[in-house]
Structure formats: structure tokens, C-alpha cells
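Okay, so here's just one chain, in C-alpha cells, the form predicted on its own.
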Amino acid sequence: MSQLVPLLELKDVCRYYTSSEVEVKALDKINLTVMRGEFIAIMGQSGSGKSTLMNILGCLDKPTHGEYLINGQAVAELDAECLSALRLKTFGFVFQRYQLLSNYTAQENVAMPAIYSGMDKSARLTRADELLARLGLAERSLHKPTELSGGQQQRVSVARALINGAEVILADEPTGALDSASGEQLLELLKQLNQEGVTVILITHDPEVAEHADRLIQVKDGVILDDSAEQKREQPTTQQHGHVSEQIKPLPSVGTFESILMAFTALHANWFRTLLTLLGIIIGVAAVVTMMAIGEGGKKQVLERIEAIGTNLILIRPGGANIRSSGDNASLSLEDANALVAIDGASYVAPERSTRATIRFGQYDFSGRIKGTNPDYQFAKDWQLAQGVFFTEADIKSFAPVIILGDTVVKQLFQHGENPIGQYVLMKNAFYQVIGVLQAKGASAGGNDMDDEVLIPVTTGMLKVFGRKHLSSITVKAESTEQVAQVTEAIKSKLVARHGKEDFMVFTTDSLVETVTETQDTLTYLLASVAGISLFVGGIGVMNIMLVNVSERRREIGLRIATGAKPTDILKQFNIEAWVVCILGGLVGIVIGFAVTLLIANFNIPIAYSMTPPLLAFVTSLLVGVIFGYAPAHKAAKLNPIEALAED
């Protein structure tokens, strides 16, 4: 006949405490034998070292010294996975205090372990319910334990030992809050599960539940004085012999959506609290949506008054790198501005000559800025007529006497409200027919007023006005911005060739839009730093609030413990709380910074969407739930299950 291989085997087992520097002997020199199927009491006072020997039995504390073994395998040689799907499968704990979790249902809190387990949804709400019927608590199943009596709550404790098949159901203390009558009922239970095949180890300190076991091991002082063992035990009829129990190994973790779903439960049942966690990430995503709508709306409108001066123009103007650069250098002359007219992609060539003269109509004259030019100037400046018309390549030709005012000088001479146009000015001893009037500009960006220019033929000028006949300047429109780089290079090509040097210098706009573009961009990004830092402050919030959560909830974290969860799960929920709290903290936080900016808007303020900000928003969110989160939900991976059940 094989030798029996005991169910749990404790082999000089010590247990030993440091508090203010005295080593406590809790457990000293334990042995102990339990085979499959008996029904054991551990009888001591309190301080006796029972309850320490019930978290050694149950793998929720490890001895000091000496072995422990399961089924003839060492606990000690077991990781955390491993004691974790040991605890899951193999013990089925019942406490005096029940720990029922308050925001889940009976159903639910029967149902708890067996998530570790992997079983589906379905399948362990309905083994639930069957163990709840079997107890007496069909018609209970869906009730909160604050809606039962205690020995209904006790019974659910037991119904939560059962669901995953232990074979060992540890209880302590099970009747300390019951009435006799309740505690009664419950150790038939224990006795009827015994019965079943089910080792049940009661720890107790009253002898008159001792009673009912067919074992009684009394502690005291961390020893066992008396074990009834060879007096009362009769072989089990469920022992099995020369059987030692397959490997231990971890189980799978907890699904990703099991954890969501255990994510929402822990948030929604405390959402006070988790609305003013939300807040600090709302305030901060709905910061950075807003800020940057508002940098990239200001970087829009001033590009847009760029783009009205011109994107796409090229000055050219007299002088060089070793020439002094002035308008009365005669470096550019008309015929340099007609030779460019043929390059290819410059749609419009505009030769500029200026001075200042007086105009004179009646009794008022004006000191005006007097240009010369051609009919392509209105197209190269995007500069439309209020009235009249442009001057033509015929009054070029022809010198004509012909004028085009600016909107201050009309208003300066014109005072009785003539009409200007056809009137006659004088100017520099000579009479010039008003033809037009430009559209008023205002301001330009440096202040100066843009609707002090007179317009007259540049040949004319020259014969009648400026006395000599090299330009100031010449403008050229490409048909495009993508092309201005290629009209002027050939621009400087072909000067280089006509003056044998470069003694001109070219300028685009290009520069003036990068220079724009990022000095805006750097607005924006401090706009963006502090709606940022709003975000890190909301992100330390989550942290704080998580680590609260954490200190508040050691018990239910004891009790996952407790009942099989890996350490990895713990972690993985509790992360999995932060991220939801900041996914959900970011979405909102879109949602309200859309609709600010929005509201912005209505006064006149720039605005401009993308979906760069929100997406960034949304992403720095989530790291802050994957920073902030760690520490709290690393807390929790840590928290020793024996102290944290022990809190009230």
C-alpha cells in the first residue's frame, strides 16, 4: 500500500516579528500534518498565533524558517504567479468580517474570484447563482451587502470560497459576528461542505464551535500544546494515496475588457471623486485645444495679410555688396525693367521711381509721396481703383499728364467734396488731369499711412518730376509663390548679364513669412507650455486621487489578493483606472475646448481648427495616465493582503 501524501504539511514552521527593535515569535517550531477531507479547528486566544498560522496555510504569508508543503510540493519554491493561482484554486477563505465588497451585489461578490480564474462572464455569474441558491440566497442574489443580515453576508463569504473549487476552505473567526442562531447554521454548512470532500480548517477561540470538528489543534504562544488528532481523526474515505497534485503554474491575467469593465465599476461607484479627477485633465486638454487654436488662428491672419501684400513678390533694388545702396543709385534703369518682362514666370514687371513734391487744387496742397510707374504696378501691388481709371502703356509712350491719387491725398485737396476725377492739380510747375483714385488701404503694419501716394506714368516722371531717369526700384509679381525662386534666379541672371556685375540687390517675402511663421510658431508653443503645465498639474492630481483611491480601497485590494489576483492584475486595474479616468478626462476636455473657442470666435478673436491639437492633447493625456497612473496602481501591486485586510 502507497504511503499517504498529506493535502498541507507544515515541518518545523517559525514565524518571527521585529517591532521596536524585540523579535516576536508569532509561530515557534510548528508541525503540522493535514490530509485531504478533515474538518479541523485551531483553538487559541487571541495573540496565540492562530491567525498567523491560517495566513501561512493559505499562502498569505511565508514562514521565517522551515517548509511548507502543498500537496508534497515546497511553497517556498513558488513566485507570486505561482502562490497567486495556488490561492485561487486551492483555498477558499471566509472571514469574520466577511469583506464583501460594498458596491457589488451578492451575485457579484460570489462571482469576483472566478474572474482571476478566466472563466467567462456568463459562466460565473451563473455558477454564482447556484451556489447562492444552494445557500439559501436565490431570492438575495442582486442585493448589496448592505441589504443583507450579517448571516446572509457570511454565507455569501462561503458561496465566494466555493466558486472556483477550493479544496481547503480556510475560515476565521466565522461566527465572531453572528448571532447563535446564524452561527449555527453556517458551521452545518461548513460541516455539510466537509462532508462533500472539502477540507475545512476553522480558526476559533470559543470551544463550544471547536466542537464541531472532528480535529482540535490548540495554540498558545505560537505552539501547539495539544493536537487531537490520534484520539479523534478517522481516515478520510476521500484520501487519496501515492498522489501528489500536477505543478503549479500561473494562470493567464486578467483580460484587457474585464479590466475595463472592473475599471468603470471601481470609478462609477465613488464618481464624486472621480469627477474632480476628471476636472484636472479636462482643464488642461481644453487648455491646450484652446491656446493652440488661438497661436495657429493669430498665425493665419497675419500670413493672410502678408499673402494680400504678396507672397509671390520679387524688389529688386539699386546697389550691392560693395556699393552703397541708395535710390540715387543709377544701377537699374527703364530698360533693365522691360528686359525682365520676357523672363519666364513674372507676370507683371512694375519700375518704380519716387520723390516728394507738393500737389496743389485751389487753396489746399498736400506734400505727397509721388511714384512713378506703369499699368502693371495696380496688378503687382493688388492695388484696385475706387473711381477712374488706370493709366495705359499709351500715356506711358506718349508722356502724359496724367494722375492717380491715393485716398489722403483726395481728402486733403478735394475738401468741399469735388469730384476728382478729370480735375487738374498742379505739381512741380506742371498742370496732371486726375484719372483715378486708389481704393484706401489704411495703415501699414509699421504705422506708416499707405494712402499717401500719387501715381503718375514713369516716363512722365522722369521728363517733368525727378530729373533723371534711373529708377528707385523695380517689382516683380511671379504667377506663383512656388516660383519665385526660379524667376529670381533668372532675374539676377540676366542683370548680371546687361551690367556685367551685381550691383543690385533682390529681396522676396519668403523671408518676412518665415520670420512671421516662426515667431508665431513660438508663440504658439508658450501658449501650448502653459496649457501644458496645466496638463502636468492635472496629471499630479490623478496621481494624488489614485494614491487616495489606493489607501481608501486596501481592503478590496487585500481581498483580490486574497482570492487569486496575480499581482499583475492589480496593477494592470488600477492603471487601467488611470487611463480611463484620463482617456475619458481628454475626450470631454476636446469636447469643451472645440466649444470655447468657438465662443472665442464670436468676439473677433482668430481662430484657427486642426486636428494637430486635439490629437496632441489627447495623447498627453494618456501619457499623464500612463505616468501619473504607475506609482498609485504599483502601490496596490505591493500592498501586503494580511495588513490590509486587517484594516478597519
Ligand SMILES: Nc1ncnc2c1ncn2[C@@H]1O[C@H](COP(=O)(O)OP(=O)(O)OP(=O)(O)O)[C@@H](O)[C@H]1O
Contents of the next structure:
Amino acid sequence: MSQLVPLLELKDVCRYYTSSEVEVKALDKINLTVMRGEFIAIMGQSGSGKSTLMNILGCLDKPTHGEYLINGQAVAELDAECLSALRLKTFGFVFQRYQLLSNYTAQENVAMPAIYSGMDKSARLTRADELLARLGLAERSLHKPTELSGGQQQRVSVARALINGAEVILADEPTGALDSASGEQLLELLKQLNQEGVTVILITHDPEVAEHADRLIQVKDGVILDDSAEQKREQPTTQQHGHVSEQIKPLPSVGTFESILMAFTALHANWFRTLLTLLGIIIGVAAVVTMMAIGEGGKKQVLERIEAIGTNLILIRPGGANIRSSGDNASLSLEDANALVAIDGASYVAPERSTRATIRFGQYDFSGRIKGTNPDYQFAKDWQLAQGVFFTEADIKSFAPVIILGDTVVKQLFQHGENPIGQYVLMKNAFYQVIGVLQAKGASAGGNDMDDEVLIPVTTGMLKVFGRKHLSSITVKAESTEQVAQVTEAIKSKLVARHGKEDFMVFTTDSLVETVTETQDTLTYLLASVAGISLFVGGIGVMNIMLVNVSERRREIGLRIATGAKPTDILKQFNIEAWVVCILGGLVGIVIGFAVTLLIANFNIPIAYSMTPPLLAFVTSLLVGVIFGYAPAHKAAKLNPIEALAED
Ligand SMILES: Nc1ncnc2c1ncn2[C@@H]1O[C@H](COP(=O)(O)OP(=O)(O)OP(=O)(O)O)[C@@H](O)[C@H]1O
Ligand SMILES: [Mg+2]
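Can you return the structure of this protein in the form predicted in complex with the ligand rather than the form predicted on its own?
The complete assembly is shown below, putting the previous chain first.
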């Protein structure tokens, strides 16, 4: 390849603006060739199209017609990602108003474009320091832009233009805001860089500034009026050499960690606003955590009460759906109870028959319910004895005249403090020996005394007290709560087989638990959805603030895009900012939610902790970040850098 390939080549390039009624021809059929190592000044009146030309050269804008080649590669054929890579590697912009990021130090400003070329942090900061030292700003490296003079700021921006090894520096009125001494210094710097091989294209309206350039191009009304290179072209400079155009490939995306760091810097810079945004999420998440804890706590309390009764108890009563139940139905017999013992998973079977009767000891009476049952009763009901023993299977078989008394009954009958064990009490003209005293249970949740129990062997009762041969209920205790359903089914089929019809009813605490769980869950969901709405509102807050954020940082975004950030990098950065807010808010919200729950627990309100609500709240806040962060991030990524950088 012996032929020289120009570095930049414009062929019949036009740029028309058709925003208003009239079409503005900002550039009209521009033909321009820039060789490697040139120092070009573009001059022209205001509105002549200089900036437009510069934007097209820097790939920030596209020609309406015509062709633009860089190293022989047609720019029009490149996609957005490749254009970013091209901008990053080939061009360095120097703006009239420096365009430094005020939250970053000089060093960080210089290093910023290198984030997008994938240089790691320490490498790019070192390189930034080297460049700053070269430009005489070694001591100013850690100063923020507001602490630097205009000339110093402009030199920082030149250093920034150089960090990715730009081949071409595009400077639009770089001395426009500088005093003449600083301007002179800057031009010297550009000249020096040019001698080192950097191509410099600079826009100016000052003929004195233009004099520093080797080549002067005059622009008027979108056309090139005069190009001093027409005469010089014959003597190529030493830097000119044939250049095989290399394939332009998109650069890798900015690392997530890097994006998170940038997010923290941005959020820190606007910490008060960040705090307000966080507040929405914090309140939302804390509300979810607290509400769920209260809802679950209520459920747990009710379930515990049911648990106290025994969740593995099955109650069988005589009578059925089609049989009028008078409570004295004759369908359940002791034989039925005995048959149920064989059922797999039924650990205890306690038959019951009761009647009202009066017991007498000495001069004291007790009138109440007398229950006939078997030894399983104490296990089915989890009832310990305070004194003595329970009756045995042998007592059942022998119709033993023994009796077990509840605490209340003992207090009533043995008022002189006698030991009841071994004493004989009188009931229905027969004596019964007291063999045991039940442990006191106190009042039930409903306020009923549970200690007025009087127990006798069921056989004895049938013979002497009840006068009937059938049972009023059978209580079956399943081995575990899980087995209740299966045992219930077995009981039903066994009894139906024995009776030939379903003349009994089976109740389980399970069905009760189900109802309670359902109602409590409804309550919990209600609370959670109220909390969820507040989280949603918080999410809208995030979106709002992020949109404000994007509008306010348009220049920063424009600058990042101009220096080589891909739209996807911008998208990622702003998405991550929203995520960081939501994750932070989520974490703080969980902590506060737990704190509030603890506080509430002090007021005797039942609460229940579980990992689900905080996890749920956290995931929701993350989702909020993802959903509500997307629109602002998308807006940022679509930003037009020319417009953004032109704003005040
Ligand atoms: N976005 C736009 N929409 C419509 N017209 C535009 C737009 N940008 C620039 N123009 C017009 O294009 C022409 C060239 O503008 P350009 O900014 O390139 O001028 P300039 O030579 O840089 O001027 P100055 O020296 O004032 O910066 C002007 O007439 C301007 O009004
Ligand atoms: Mg301009």
C-alpha cells in the first residue's frame, strides 16, 4: 500500500438543519482532507458552520449528505458502539468552556475517558498524573475544577483529551474564555503536542490564534472559502505515512464495579437528594417488614392457641348430616372405639361418655359433669396427674370403682385439707376411691374453668352412672399433625364399614387451623399490599429523582459520550445508580423495619419474624430499582451530546 491514506477525509459533506420551516445549510458540499500530523485552524464568522464541521469531524454528528472517511473507513457504516470506540481512540475534544466535572478532582477528570477504554483505576490515575505533570499541573492534581484558574482548567481538559492517546485534538474556541497569556500558553502546548505527532484542528475567530497553525481554513456560510493547504500540499510532513486502516471494534463495557463506584460518587455529590429518594424506599420496605411481622404475629398467636388444644386431635361425635343430632345419638359404641385403636397412625383413642351427677365427700358436694373414659384420655388431652395414678386397662376391664378428680373438685370436696388420694367419695349410691388428682390447668381462653373434671373408667360409668351403652364422643390423637388427614379417612371408612352408614361426624383442629390461616393470611396480604403500595410510591420517587438527575447532568452525560462512552455504558451507569439507591434503601428499610417491629413488640402486640418478608421487600426494592430506573437511564443513553454540551 504505497498510496497515502488521509487521516480524515470529507467528500461533498452537507449538513442541513430542518428543524424549523426553513432549511439551514450549516455545511454545504464540504471537501476536506486532513493528513496525519497537521495543525489546522478553522476560521469564520459566527454561524458559518465551524462547530457543525467540528462535530461531524469528531463523529458526534452525522452528515446529511456526503461521505466521511477516517483512515479510509467510511464512518456511515459504523454502528453506535463502533463510533464510540472510534471517538475514544481517535479524538480528544477541548471545549471552550472546559466541560470539567465539578465533583471530580483534576486527576479524576483527566482519567474519566480512560474508564471507557477499560484501563484499571490505578493505571489511569497514574497516567492522568503523568499528563498533568507534563502540562505543569502536577501540584493541582487533587484540586477540584472550581479551585483552578481558567487556563489551568483548560489544560486539564487538554490532558483529558490526551488520556486515551488521541490522534486528533478537536478544539472549539479553546482560547475563547482565556486571557491572552493563558491562551498563548495553551497554544504553545497544542503546538508542542502537534510536533509530537498529534493532529490538531482548532476553531477560532482570532487571526492571532490562527497564526499558530500550519494550515488555515476559512469557512463562510457553510462552504470553504479558502484553504491554505492548496499550496502546501506538495510537501508532506515527516509524520505522514501510509496507514493501513485497522478494523474498528467496539470496546468492552465498563465493569460493574466501576459503574457502582461512579454511582456512589454521583449519589454522594447530591447526598441530600439521594437521602430523600432513599426515604421513599426505606419507608416502603420498613412498612412491608413491619406489617408482615404484625400479620404473621397475629396468625402465630391464634395458631398457638389452637396448637395448645392439639393440632393432631380428631373428634368423633354421633349423628350425621342427615340425622338429627340430639347429642344423645346411639351410633357410637365402646366397640367402635376399640376398633379404632388398630388404625395406623392413631396413637391414642379415648372414648367419652358424660353425664351430670353429684359427688359427695363428708359434708361437701360437687355437682358437675362426670366423664367416663379410658387411660388414653390423659395422653390424648396431654393431662398430667398432680397426685396418684390414672386408671388402667385392668380397671376398665374390672369395672373398677375408681375416680380421678380435677383441681377445682378437690378444692370443693376436701376443704379440710385431707389428702384426697385413697379417700372414698359417694356418687349415685356407690363409693368410688380417689386414685388420682389432675394437674390444674386454670381457665381456658374462653374463660371457662378447665379443672372441674371428674373421670371414671368408661365401663364403670356405663354400668352404674350413665345408664346407657353408647358414647357421646371419641377423641383420637394422631401420631403427628401430618397424619391427621390420613387417620381421619381411616376412621371414616372403618366406622362406615361397621355401621353401614355415615351416622357420625369427624372434626379435626386441622379444619379450624385452615380457616384461621386463611383469615389471617388475608389480613397479612392486606397489610402487605398497603406496604407494597408505599414501596411503589417510593419507586415512583426514585424514577422522579433519577429523571431530575439525568436532566441536571446532561452536560456530564454529553461529555462522557463525547469522550467515548458507549450508550450502553451510560445506560448501565444510570441503571446502577437507581439500583444502588434501591438496594441501599432496601437494606436500611429492613433494619428500620426490624427496629420498629421490636418497638411494637414492647407494647404486647404479637409479632413474628421470618426471613421471607425482608427478602420479599428487598427483592421488591431491587425490582423497583430495575423498573423505575430504566426510563431515566434510557433517556440518558439517548442523549444528544452536541445539544447537551451546548447547554449552560
Ligand atoms: N441544532 C440546530 N438546529 C438548527 N440550526 C442549527 C443547529 N445548530 C446549528 N444550526 C445553524 O447552523 C449554522 C452553523 O452553526 P454553527 O454552530 O456550526 O456555527 P459556528 O460557526 O460554530 O458559529 P459560532 O462561531 O457562533 O460558534 C448556524 O446558522 C446555526 O444557526
Ligand atoms: Mg461554534
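Positions refer to the first chain, counted from 1. If you superpose the two forms and keep the largest set of C-alpha atoms that fall within 1.5 Å, you have the rigid core. Note that the structure is predicted; figures quoted are calculated from it, not measured.
Engineer: Would you say residue 120 moves its Cα by 2 Å or more between these two forms, aligning on the core?
Structural biologist: No; that C-alpha moves by less than 2 Å between these two forms.
Engineer: Any CA movement of 2 Å or more for residue 260 between these two forms, core superposed?
Structural biologist: No; that C-alpha moves by less than 2 Å between these two forms.
Engineer: State yes or no: after fitting on the rigid core, is the Cα displacement of residue 351 between these two forms at least 2 Å?
Structural biologist: The answer is yes; the displacement is at least 2 Å.
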